[in-house]
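Presented as structure tokens, the chain that follows is alone, the form predicted on its own.
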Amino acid sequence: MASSYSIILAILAAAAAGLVGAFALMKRTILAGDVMSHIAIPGLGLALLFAWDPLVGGGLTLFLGILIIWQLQKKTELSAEAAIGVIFASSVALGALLIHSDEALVDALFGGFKNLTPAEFAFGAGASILIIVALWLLRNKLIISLFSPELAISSGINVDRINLWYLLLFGLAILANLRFLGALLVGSLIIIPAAVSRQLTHSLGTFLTTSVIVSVLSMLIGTFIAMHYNLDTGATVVVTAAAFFVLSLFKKKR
């Protein structure tokens, strides 16, 4: 595929990142963006392993992690912080276990895997889009849960399954920007933009856009400059969303 079609991707996973990430600062689970990334480390070590694209081992792991995480929740007091740590512990020693060639861990941990296929595209734009609409239609369902869980049951939300949806956005939202970011600099795409949204915005619409925003810019001014300056692509988005942050510090408090 062009290039173009990998910035056309890049956009949509991007937003789609911003707005997962504006949803779990809300929910107070801002860091499990970070953590659960991590699941997809031993997947990658299988596809590595098995010759598999990268992205499928990838997926499997972590969308495995995310229903042992949600069944974790339901059926024993932990709360999702102590669940998704549970299980971030052991893919990172698993992952570590099944990955040997140092430039596959790179590529694994940092992002860098092969040229955009056309099927990698279209999954990836789907994903994104379907992450997008799925969390607009979902939105008012998803306040009410997490800012009242007792009111939402009252109104007959089913909240557990409100969080397995919500868990699998999450997991989609890290997939579609694994190829980008890797498995240890993905999390930060969901957590950054957030965190710069909250500091500039005082409601929930422009909360939500906000983030989307500076998640979209910081892939792509992050990606300009890597290409221009032949630097780490992953790594250079991730310090331009730091840099909106320190930027965001500046605004004086209402």
Given for the second form:
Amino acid sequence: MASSYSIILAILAAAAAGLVGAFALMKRTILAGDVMSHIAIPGLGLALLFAWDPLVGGGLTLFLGILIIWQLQKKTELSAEAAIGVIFASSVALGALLIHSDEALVDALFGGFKNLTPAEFAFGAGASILIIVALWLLRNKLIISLFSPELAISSGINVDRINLWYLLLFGLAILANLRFLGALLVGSLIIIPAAVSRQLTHSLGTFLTTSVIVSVLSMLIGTFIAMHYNLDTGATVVVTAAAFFVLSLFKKKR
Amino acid sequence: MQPALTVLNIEVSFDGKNVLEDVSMELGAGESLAVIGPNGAGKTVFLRALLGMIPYRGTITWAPKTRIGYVPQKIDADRHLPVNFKNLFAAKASILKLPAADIEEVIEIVGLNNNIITTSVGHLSGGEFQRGLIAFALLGKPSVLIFDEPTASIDVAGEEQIYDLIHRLQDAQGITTIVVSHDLSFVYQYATKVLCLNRAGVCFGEPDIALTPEALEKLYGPHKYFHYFNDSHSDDHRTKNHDIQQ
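Switch from the form predicted on its own to the form predicted together with the partner chain and print that structure.
Every component of the complex follows; first up is the chain already shown.
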């Protein structure tokens, strides 16, 4: 049964994911972000192997992956995309090799809602709040950078540093949600609410808030349905978000 | 008096190949420089070097306390980006800690209104978008404005307005302007100095003196420059009505 701590953490983590996703969609780095979530998988494998906390293992490979993607993003050639594709595929494969138990593999890939430790709660809540506060502080520089890196540079913004900050916050959002959604699906809670929000809104403020709201609602409704019908949490949350997306398609944009 | 900008023998290469070499020039404060040359001549590369965005050899010296405003040729942003110029102005003003009155001022200078600046950038006409970019560049009271083909994506009527605006900024506000242009009539009408580029610096000086038939021939090839002069808009109509690409 989900404790109130689990619910608080789920709300915070989902809000952070919705906000990170809204910026990812505007930055058009959403697919690189999805790949990033898979980089946590071999880390989870290592954690199982050496009996570490999954967050330590996942965080370790995520951090490495972020540095690689940050470097690759500086190049615009196709080779960067190809390299990201290779990282994606090899991460999943490496993870599968490292994780021997089927049950552990399913948990790592699809998450779950049970047995939240106080340490996990503290990390997840702290990370989520940090993400939301940091994005709020960085928002002006991020908005100019995603509109035009050239304009940002000519306005004295260090675009390279902003990109690294953003990727680190993205990685943190993945870690904060990993517990609930698993490495395969965590990217979906970052992508789908932002996509829904873009269907429904056309001003920056409403776009950001709608993305957060859709993410939180998907998490809450999905978790509720999963517990009620004894389904897999991560999958149910993502299917709920996808249902929001389908509904959003019926709304005509101005 | 110290020049606003001094460029000495700059050279830029990508992958070991020179795309710009042997360019030198000097520009006084309040002057208007036109940079001309055929496609692929390194005009944008030259601007990027001036802005410090790319590595180069040689020296580029701006006068102390120079503040640069930059208006790029096109913005490769998402057409459905839920961002409007009001957001962008507010973001820049907040970073530079400017009062709200500064935003009002630049909006008025370029002739925008609240309706336009609250429309998503993807839904603006080429001219509106361009004026938005100019207002963005003007925020923070730059002493130098750099334009990369400011009329590349707007119609002929809009072109006049933009050129008038640039001229007004130079005249009334004493801003030093650097404009990449295809339009030789603009060069003769408004520029106090012209720099001809064709990978190398071909000519530099006052337009009437520097733009000799030999220089133009060297720039555009034999007899081609008449075509350029009479039909200077032909090249500018590629991306009509919109600066933003999908």
